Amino acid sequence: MSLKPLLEYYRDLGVKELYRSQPVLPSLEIPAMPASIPLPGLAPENDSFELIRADIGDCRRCRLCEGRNKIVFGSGSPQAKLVFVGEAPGQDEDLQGLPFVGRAGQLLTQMINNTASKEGIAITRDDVYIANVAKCRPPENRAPLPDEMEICGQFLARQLEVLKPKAICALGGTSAKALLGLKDGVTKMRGNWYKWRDFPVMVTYHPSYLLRAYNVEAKREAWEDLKKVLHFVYD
């Protein structure tokens, strides 16, 4: 995390004073807490969705606030064992304040519900949790930029730590790269297991990619990926 958003984050948590033992960099007087009063980590003790929402507030930390209608926090079960992570809200999500409610979201709902039913797994979309790396809609639905994902990613990280899911499913290359820090494309990563901190991560295609009529093989692969992650979590 770069310095500016981190200091803004401490400010939003109510940290008003920092005490310096040594400068962190010779050219900057960046104070450091003494060992007896450690700085709060990226997640405060006893973190919760309520605290995360309060810390986000009417977020103005990056340029995405300029064009958004609503912050899209996430939705689903707070006891979810499986979390789906997309890249950013689209127009429908921005209007409703909920993730994956447009055409791509409807396809994701069908994929979760139908695959679980066919595999004899008694869950629906309501039993999982769904969030995005970025909480605000980028202009013209472009992919969020690295600094936007860095600033907003701290809140996604806190959501995942609160949920402590058995697995995470990264939807599309942007979310996979944000979680894993890899440069490989989604075609190479999909269907494989990785780890974010101690949590297993399955990478698959974003539902918006699957809406394109020519992606017949990708649709089959995505269904296979979903079957794999559902059985891993719920068997």
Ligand code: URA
Contents of the next structure:
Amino acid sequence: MSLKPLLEYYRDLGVKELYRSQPVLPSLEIPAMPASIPLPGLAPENDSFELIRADIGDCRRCRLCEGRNKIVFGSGSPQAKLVFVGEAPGQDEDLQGLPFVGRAGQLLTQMINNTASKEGIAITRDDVYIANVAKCRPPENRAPLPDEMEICGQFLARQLEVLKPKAICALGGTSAKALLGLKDGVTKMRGNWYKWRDFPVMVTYHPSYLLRAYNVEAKREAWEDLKKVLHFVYD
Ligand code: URA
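Output block for the form predicted together with uracil (URA), input the form predicted alone:
Below, the chain from earlier opens the complete complex, with every other chain and molecule after it.
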């Protein structure tokens, strides 16, 4: 089949974006099963956000660079005591270059601001830091693959070491797996404390999961998890 009818076929199916399947790094094999990876990190002495951003540059270390518009480094306070770690940018984040600015992001903002305010904790989203395991949007919003998480995870590890937060909140299974290397599902892990290096990690549901209407109980649980983490950090 030549390219034109194939593209028309995809268009009729409603597929708006296509990605080349050829990996940018052909030597990297994609394991058949996603595996848990602990985040590596070879940070230079006197590391800083400026150095990390400069090292990322116009990154072409993995195939995700092919479909991205903007690298989503992270946002929030450089003095943050609490860091939220999501999975990877979605469409809105990819266009704006900022994490959690789409529907899931709006829910996360509400959750942080409203829970803090109800609990008498004087912070808003601007006082925390928000980043993702992968800094580029995966095609069709799939989860980042193990090699993508490993390549990008070194920068997240450096960001966390620079911030030295009092706690990290892992949003969803991908983030929990990347940070903790555990195979348990998020339902089992949520609400509990773990450690990444010396930093306490609370696992909770990803806001995208909470947006699904039937997740009333999960929403309640996520609010409980957030209360726990906010009191731990700010009391
Ligand atoms: N989902 C994520 O995991 N991260 C974002 O930045 C947006 C949506």
